[in-house]
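Below, in structure tokens: the form predicted alone, a single chain.
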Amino acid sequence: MKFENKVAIVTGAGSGIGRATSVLLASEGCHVALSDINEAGLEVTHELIKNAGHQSEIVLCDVAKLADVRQLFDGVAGRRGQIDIAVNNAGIGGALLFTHEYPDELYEKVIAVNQTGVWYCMKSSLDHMMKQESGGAIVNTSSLAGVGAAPRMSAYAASKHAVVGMTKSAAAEYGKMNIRVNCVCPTVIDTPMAAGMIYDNPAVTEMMKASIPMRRFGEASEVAKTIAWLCSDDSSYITGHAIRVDGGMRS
């Protein structure tokens, strides 16, 4: 299998991408530790990965608290020995409203998970994987309003540029320690996050898929497999990228 005796962290992992992510890694042999807030979540993944045949441990953590990222790498190298893959995926959407509408203190709480989580992750994932010789595999969850306009969404895009920016810069200054750092870039993926943001509003939604040239929004799966792939040796060649899984809607 792809990843047998190789250990993965998911942030984010109770439900959406996270989920696929975890659930794809763990069928290929990847002994998954499942993160998120949300317990009752990495309870459903968890039943998901066992029932299959497939390995994997519950920690909770709200990413946004350098203690709980902290706890959640240590403690994860100290169980297994190991940290092959951190997927940081942990995100809100915040709210669709005007720049000048926007709270201070909910533009602060994306802030704070989507940008400063990934942050804390990252550096975590690096304080192991530069003491294995074998490295590592990071990848972080950006998104297309990560690369681009994404009007009524500034506190979202504003972290998830930042996200791009994290991972260029990490991916050139650990590449000779043989990590390699790359971030996917979805468009609206079917997510809870997603139908929170979305769905309420069915003119936005069909306004958004005919923006897309597949004229679908995409699938967590399909997100998960793009994202297993930048992880595993078939990508051994690939750091620094901003991949876009967007259905060419930036094409």
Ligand SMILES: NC(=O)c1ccc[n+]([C@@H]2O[C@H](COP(=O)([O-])OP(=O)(O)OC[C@H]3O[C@@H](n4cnc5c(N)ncnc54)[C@H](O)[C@@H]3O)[C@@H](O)[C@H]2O)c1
Contents of the next structure:
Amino acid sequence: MKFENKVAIVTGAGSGIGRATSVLLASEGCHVALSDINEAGLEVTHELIKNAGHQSEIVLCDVAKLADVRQLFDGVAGRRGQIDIAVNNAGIGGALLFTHEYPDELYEKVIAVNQTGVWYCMKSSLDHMMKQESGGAIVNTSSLAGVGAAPRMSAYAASKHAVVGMTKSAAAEYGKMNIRVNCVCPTVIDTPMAAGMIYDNPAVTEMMKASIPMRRFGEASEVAKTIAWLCSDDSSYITGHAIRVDGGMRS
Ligand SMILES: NC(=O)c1ccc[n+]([C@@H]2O[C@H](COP(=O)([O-])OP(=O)(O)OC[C@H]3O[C@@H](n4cnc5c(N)ncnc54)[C@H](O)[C@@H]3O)[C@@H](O)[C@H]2O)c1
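Switching from the form predicted alone: structure of the form predicted in complex with the named molecule?
Every component of the complex follows; first up is the chain already shown.
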């Protein structure tokens, strides 16, 4: 069991990549605190883990709210005595609009969840991991939109570029404390967030697939495996990376 006696917090655990990651970490012996704003989604993830004979707990938290995030991290640390792994994954897509027509309120919401949410979660996890001799592993979910252009998704791209910047800076700051910080940068992954992009227009779907060397979209489980690897001792000397999970799209 790779994560025996480890404690993880996963945000956005009620769906998609967060759910797949939580199930995988729990299957390797980790106690996972499942967090999201979507209570029904969290219950589904919790059931999946319980039915497989593993353990998790549910903590509702809006990552855009500092008080919620503090309560999440302090609560888990208080109950379990440690936080070994933080997967800061919750996110929203925003709209598909050109920059000049993008509503400012939506821009602010995308930044609040995707950027400030990761900021709050990183700070809260660092507070606890710095006190632990064992350090910890933080994995943030950025995007391929965090390492290059994302036309008609400029707010999303801004937030995800910020996640890469925070990840690399924190890796440089906390490596000496044995805290590793990495992020994953997936292309289109078959989750509810990308469903519109994948299923609404077959012609566009085929065009998008053709631009990916592996000629298919990714699965949540494939991102989860990358995240779990970055959380594990198998990547013990890896920090400060923004790892593309993109079927070779930006190769
Ligand atoms: N699916 C893709 O194509 C894709 C590609 C690149 C990056 N990503 C990133 O992966 C991460 C997970 O996305 P997904 O594809 O699994 O999407 P998803 O919509 O299936 O899951 C996202 C989860 O985040 C939760 N969430 C939204 N706002 C929140 C908030 N304020 N506080 C707490 N939870 C909140 C949602 O309720 C949902 O359960 C996101 O950060 C997303 O930007 C996704």
